[in-house]
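Below, in structure tokens: the form predicted on its own, a single chain.
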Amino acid sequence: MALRPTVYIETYGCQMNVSDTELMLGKLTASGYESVEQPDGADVILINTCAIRDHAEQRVIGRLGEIKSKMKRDAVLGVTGCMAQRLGSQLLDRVKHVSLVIGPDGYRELPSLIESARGGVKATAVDFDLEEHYEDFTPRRFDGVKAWIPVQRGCDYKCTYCIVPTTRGPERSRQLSEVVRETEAVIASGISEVVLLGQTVNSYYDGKHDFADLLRAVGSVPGIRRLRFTSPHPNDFSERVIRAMAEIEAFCEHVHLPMQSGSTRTLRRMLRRYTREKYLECVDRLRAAIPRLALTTDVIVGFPGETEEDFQETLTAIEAVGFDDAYTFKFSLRDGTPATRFPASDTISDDVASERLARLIATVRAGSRERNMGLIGARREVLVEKSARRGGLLQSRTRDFKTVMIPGDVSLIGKYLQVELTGTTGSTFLGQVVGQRAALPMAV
């Protein structure tokens, strides 16, 4: 009997792009294909991309260097994702063992794409296809404790740094049916916390339903324990959409909620279509409707033209909000974005961006750190995800998003615990487990 063709796959970037993978697997799984661990001795090896930041690209573009010299010589090698997207043809131009390059759009054909490739014919596919959301495709997941379900695709946002609308489109969500029935089927598979992703998510809109619709409906499958989304944009919060967080039993209480800045000036330039006040508003009205609701970030520093007023007016909204953790960014200009219209004067040097995102850093552990103290000695139940990568611990998590390193054998994987946290790193914890709760299964 012949050997099924193998395929490695490599993944960058956002939490989408891991479920793009999680699709194409699939879809190759289905089509013959059998998956492999690594890339030596794989008939056919895809990287997929993300183009955020320059620095992104340019990691691809070395890892493709590395890849030429341990690859197959009849393997084929493609580009998939958002760099994918973005430098289309140029692509197979520039690194010249490059056989396929293909947008997220463009899964659908991929056997038959790798086909023709292992025939000798290179081929991109960067076409948009604002119908396409996979409703077919049967997702290999990689997570057998939590899993990624897309409901929306795209922006429509256009902020000035951002690249997303250019490499994933204009904004379009999925029927509210099609992202209940794969609920439905994650939880018969033994996974009880769901994540909803989208580029806005909480502006998902199917044409009937929106998002509170949308989590109420994924909040009542049965079984569902955890229910998360990211990442949302703070104009999308209606009051609906809060009362829905509030009133779902299965809604853990934390929200990703991307600042980017905290001075209105600057949010302006970057068009995010909110200022510092009405940010904090939206924070101010989340948390009163849940109370414990931990907030964690997205902020950017060294954005054409920002003062030093105007980083300090960040700082301070940092302290105000009291985020429990932030990712943290020197901006980075990408081709084809309106960023790169704003003149040459108003560009932010590398080591006046570099010593403000170390100012930045060092406020958000500060805070950070000293909430995380407050809480050892307190009980809280958390998911176990996975084996830590050193120190033989389990890595587990709570509601709150708050990550907890407990002792165990890969048994507790999946399972539900109550643990105290006993100590804190000021960004991770220690916890001992505590109770009868290590035998509880995953899902109830």
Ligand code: SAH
Contents of the next structure:
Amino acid sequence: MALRPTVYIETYGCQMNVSDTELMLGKLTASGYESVEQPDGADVILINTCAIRDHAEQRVIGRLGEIKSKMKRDAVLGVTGCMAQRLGSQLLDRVKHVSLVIGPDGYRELPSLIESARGGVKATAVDFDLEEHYEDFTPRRFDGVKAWIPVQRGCDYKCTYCIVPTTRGPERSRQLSEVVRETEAVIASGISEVVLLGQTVNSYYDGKHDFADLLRAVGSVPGIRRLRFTSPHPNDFSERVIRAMAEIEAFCEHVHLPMQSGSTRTLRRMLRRYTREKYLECVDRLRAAIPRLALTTDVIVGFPGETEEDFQETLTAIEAVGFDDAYTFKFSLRDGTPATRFPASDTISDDVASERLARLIATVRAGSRERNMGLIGARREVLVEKSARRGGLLQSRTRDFKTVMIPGDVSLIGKYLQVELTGTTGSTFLGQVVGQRAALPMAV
Ligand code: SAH
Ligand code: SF4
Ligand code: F3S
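What would the structure be for the form predicted in complex with this ligand, given that what you showed me was the form predicted on its own?
In what comes next, the whole complex appears, and the chain from above leads the way.
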């Protein structure tokens, strides 16, 4: 029997890209490819890329150079994802050993384009397809404990710093019934935690159902134990959605709520469509409905025209909210985004941005350390996710998204345990197991 051709996919960027890689691998393995863990000697190598910051693209360019030395002579190298969409055929010119450039809506063509490329025909596929949700693909999931389920593709906001609307196209939502079908399939496979994915996931609308309907439908699939979503936009939290979150038992007490800035002036220039006050009000509404809600966020520093005063407002907003954690970024100017039209005099120097970033990180850390210290001695239910890199421990997670390291062996992965939080590094916890919940039948 002839050996099956092998495919290796390396993924950069957000969970949406990870989810797309799962779809691509599903499609390719169904088309006769064997998935391998290393690029060395693979017949097909795909790099699924991110374009969100310049640094993300530079990493990919560097990686494409490294991959060249690992490629066998007749291997096909393809670039997929957001950078592929952004640069299109330019990538074929710039990196000669790349033969395929395929954007996020072009993965249906993968098997045929790879076939042609193996015959020496290079190709670019970067058209948007507003109908495309890859409903007939069966994703090949990497994570055996939680399932990432895309419910929306693209983005209709136009935040002035952001490349995503360019790389992922207009917003479109999957049909609720398809999301429920996929949820039922992952539950039947033994996974009990589901994370719904979209760029502004709470603006979900399939023509008939809004995000509240979707949450209720997914949250009532038998066997679901944990339900999360990422990332919501602060403007799309209707009362219906918040009520659904509060009422669904599986919904976990954590929301990642990107703030970007605490200065109304900066938020306006970012075209985020909310003010500092509106953001804080959204936090209050969520907390009033969901006691013990943990909040994390994204913040950008050094946005064009950001003054020290604006930055101070970001720091005070962070303190006012009391985030559990935050992803912090230095602004990166992306070609083709509206932010390129700010006058050069608005540019914040790298020194100033770096210095603000350091102060921002210190503020975030101080706040989360204080919150986490207050949790020592508390009991929580955790789901064991994987082996930790450190000394024989397991990494587990609470419903409110705290990472807890616990002793135990790999047979506990995928199990729910009761733990007492016994220590914290400030960000992650050490825990002692105090009980195990009876296992539910795998398929319900
Ligand atoms: N759709 C999500 C964000 C996706 S991008 C949302 O609206 O919240 C993830 C994060 O990257 C953003 O929240 C933002 O903080 C950051 N980001 C996006 N573009 C950036 C840029 N040009 N420079 C620096 N950070 C950026
Ligand atoms: Fe980018 Fe804004 Fe859309 Fe998020 S909401 S993906 S930050 S344009
Ligand atoms: Fe990056 Fe594209 Fe996600 S730009 S952050 S991989 S949507």
